[in-house]
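Shown here is one chain on its own, the form predicted alone, set out as structure tokens.
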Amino acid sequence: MKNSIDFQTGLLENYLEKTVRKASDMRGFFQDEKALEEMISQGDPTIYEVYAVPNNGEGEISYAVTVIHPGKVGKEFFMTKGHYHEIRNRGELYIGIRGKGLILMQKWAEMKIENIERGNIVYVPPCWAHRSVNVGSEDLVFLAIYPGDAGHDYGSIAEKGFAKIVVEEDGGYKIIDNPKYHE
């Protein structure tokens, strides 16, 4: 099968699993809960959708394309869930195609945060959580490349959460201390 990403677009073809994230996908990852849930009784909105070619097990690759669409819960960006590997000494490479976004990575206190768009990419280490954010205007679209015996593990990020959050300020976005963060 070939496979091959429509560069204006930012769109796999030929992908074998489509995830779609909606607003009520998302409850208890965004800060203000509140608007979360007048998000959602409005119709409950795509946040992001993940177009994955999966290729399980140890020695292969997988790869997906991630739309993070724009907009903001409250004041926070949109973003995904995030993440650890399940095997936790697996790496990912994230390759902007379109758009203006972060990649929030921690492990344990330490966090680092790289910016993602077109043409940039970001290595997220082994052992590391990571989580992409729109903060642009436009559709935040990227491809990742992992092993495809990693694994996702969305439940440790919906215990603890991340160390930072995203928010407009300004015009712009500003890093700030997660209130309901906790190791």
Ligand code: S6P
Given for the second form:
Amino acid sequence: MKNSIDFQTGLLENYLEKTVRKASDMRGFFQDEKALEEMISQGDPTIYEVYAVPNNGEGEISYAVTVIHPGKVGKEFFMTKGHYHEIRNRGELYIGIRGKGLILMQKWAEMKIENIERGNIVYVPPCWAHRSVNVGSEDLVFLAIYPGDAGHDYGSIAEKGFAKIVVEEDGGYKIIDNPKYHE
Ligand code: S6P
Ligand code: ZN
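Let me have the form predicted in complex with D-sorbitol-6-phosphate next, following on from the form predicted alone.
Every component of the complex follows; first up is the chain already shown.
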């Protein structure tokens, strides 16, 4: 199928699947549960959207544009749920399109963090869980390209989270230990 992406806006023309994650879909992922419930009761805003073209199967390649809106739950910046690939041995590429963000990557006790910004190419190696965070004041938009059989495993992240969280401090961001994290 022919397709195109607008590299100014990140708009993907012929996406096949749209996933919307509202505040109410993110229960258990942010630290401040009270702030999240309040946000849900006050209109349940969208935290992020994913526009995907899946090509499922071994040897195939899928791609998707993610738009994470700006905002915070308590002091914690809006972010994706984060996942391992269901088939662990599958890597991925992220290409920043607009906005200012971070990608947290984690494998066992190891953690690495890179910037997602316009033009940045971030390689997520096989077996690393990954979550992106919008630390700016506009939408964070990036393109992800991944193997068609990778799949998503949200379970272990939903249960344990990442070892680090990203919070606002003095108008900027700070990366701190996740008080709820356990190995
Ligand atoms: C897929 C890739 C992205 C994410 C998207 C949303 O492998 O990493 O397209 O699916 O950024 O994040 P999440 O954690 O909710 O799937
Ligand atoms: Zn992924």
